[in-house]
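To begin, one chain is listed below as structure tokens, in the form predicted alone.
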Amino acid sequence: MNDARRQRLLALADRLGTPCFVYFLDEVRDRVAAVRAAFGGALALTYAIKANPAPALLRSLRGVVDGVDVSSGGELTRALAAGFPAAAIHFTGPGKREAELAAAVTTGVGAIVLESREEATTCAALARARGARQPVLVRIAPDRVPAGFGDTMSGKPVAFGVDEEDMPAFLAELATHRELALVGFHAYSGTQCLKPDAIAENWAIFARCFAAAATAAATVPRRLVLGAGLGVAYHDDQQPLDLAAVAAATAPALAELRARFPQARLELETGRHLVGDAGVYLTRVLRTKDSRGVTIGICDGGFHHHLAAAGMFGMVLKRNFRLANVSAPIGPAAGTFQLSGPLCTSLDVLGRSVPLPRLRRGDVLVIEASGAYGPTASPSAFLSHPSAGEWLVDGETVVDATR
């Protein structure tokens, strides 16, 4: 991190107060312009809400990407207070409630992601009570994910889709469902990968499954949603995805699917990619102790804020994310540290043997790549604790992010 990043974070964590997290909408608009870039254009992009839903930040997505993806009534309503139009709206999810479906439906969203015999009866009644014809795509799981993932929805008992050796009967009962109309197929099997190998083998099964599910509904998709699965560099051992490299590994799949679908829209889902490395968190070191030969740095932010830097959401081993005391000159590190947050559980721990030039009461500690799955998917409620601001910025400008 150069001393000009570290100076304006420093600014900005007076300014804003700590604990908060901070969201660079120019490097949110980057992203995009590198992954629409890397596939030539050729692929749609949807962003997928779950990995950062902040109203002001959605709404700044509005014309930036060509939809959204959500998963509960709550992303829908405020996919819609965002701008986004219903038609650019899919709806995903295993455990979609009734009243989410009618509400989805009654909205006409583009597509309902059908996961589940049940489902896809539930919204044909649903439709039918309307009047409706509601387009749906399929989410296919795949019987296997190739290596290289940080989580899988796939080759496995999942909650998620109908399982590849299943669509076949499932698609000969969908299509008695005469409310419903299949517009295409979607796919999603693995999250937070960073090899782009992997990343193509993965889509090559998606072709593969995309072409047996339309021979099987004897149908011409209109819509192919790829779960991307591109991953962030979350810690110092890391390196960032090459996207050159996926769209090169990739090319084959996709070249498939368009030969195969010259007529089908190719979409691209994804949501930590855009953002993860676009936020910050910041948090303040409210006192340090020795303990057993370790310092520990007590900081007024701590995993009610940020489970997944305490290595709480979807990590098997736990590591650090990577950290910097933006109040320490640039230099070689003094010592490691732990750093703890405030709550009263051993788990609360945001950095175990974080090499840093100083730690001190008052310093001001950047946990990167904190724009994705932070506030939301964090027990924010634990011991009442004030939740973490969320602050959006636009070069100059800042806004409250929650609004």
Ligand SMILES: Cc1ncc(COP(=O)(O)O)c(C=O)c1O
Given for the second form:
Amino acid sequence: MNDARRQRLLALADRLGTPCFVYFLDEVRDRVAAVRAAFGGALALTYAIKANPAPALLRSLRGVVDGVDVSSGGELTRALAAGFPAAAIHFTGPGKREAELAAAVTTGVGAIVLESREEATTCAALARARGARQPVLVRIAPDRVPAGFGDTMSGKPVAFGVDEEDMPAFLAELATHRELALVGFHAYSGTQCLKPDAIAENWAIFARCFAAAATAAATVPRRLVLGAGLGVAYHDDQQPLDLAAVAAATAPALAELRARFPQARLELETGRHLVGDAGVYLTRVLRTKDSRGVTIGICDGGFHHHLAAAGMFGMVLKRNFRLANVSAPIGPAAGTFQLSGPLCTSLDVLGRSVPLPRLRRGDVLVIEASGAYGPTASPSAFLSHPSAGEWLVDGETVVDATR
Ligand SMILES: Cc1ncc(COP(=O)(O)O)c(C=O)c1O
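If the one shown is the form predicted alone, what is the structure of the form predicted in complex with the named molecule?
Next comes the full complex, and the chain you just saw is listed first.
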């Protein structure tokens, strides 16, 4: 980090109070532009709002991304409130409740993404009752996910989507539901990947699944959604995803899809990659203490706001996020420190053996790459601490992101 950024983050912490998340809109826009440019504008871009559903951020993404993926009735409400047209919304998730499906059908979402036979039956009944014909995508769960993804949602018994091997039977039954209009297919089988070759291999698997499904259904899909799996470099030893390398590696699979389905809109669905690096978490040291040879900074922030930074969201091994002390002048490490949160559990550790130039009471620490799966993926009710502020910075303007 350079000194100008350090001072800027410190000023934001002083002005906004800690603990808080700060999301930088220009960095989100840059990331969207980078993804679009890497694929030569040939892919539509869908934002999975589960990564960060802060209302002000969502409003800012209207017109910037081509659509949004929602995974609950609450996310549907947020997407509509942010001004996304219903047609630009699709609804995924293995456990959609009947009331949520009913709301989606009534609203006229662009597609409900079917993930099981029972869901298809429920959806058909709801559409029939409303005299509607609901567009649907079918989420396919491939029989294999290449190595290299942080979390996998297929290649094993899963709640997500329809197993690739069950697709012919599923599609035959779907054809009997006249109230459902099959408009295409969807796949999201792995997330948090920093390896272009693994992403390319996965998309080749998707291309095979989409082709087999289209043949089985004797349909010409209008939409094909590629769950991207584009990752974020959270740790010091990780390199950011090389988008040019992803585009080059995935070119054969995309060319195959274009040749086979020239009429289909190809959509790249991604969450964290658009927002993860664009946000930080700022927390202040409340106390310091020495315990058995380790100097510990006890912070006002913890895993109740940021479960991922404490290593408990989609990680097998606990590794520190990139961390810095923005109150201290940039310089060599004076030692290593443990950074704990205020919660009454030994799990509440934001960093172990963190090299810092100093650690004093009142110092402000920044946890980088915190724009995705922060408050939305953390147990904020635990111990009834106040929630973290969330702020959206656009140039010189700072607004409350939660409004
Ligand atoms: C269907 C679907 N879409 C999108 C995502 C977003 O993943 P990420 O934020 O890693 O891009 C997920 C993650 O679980 C998902 O299940």
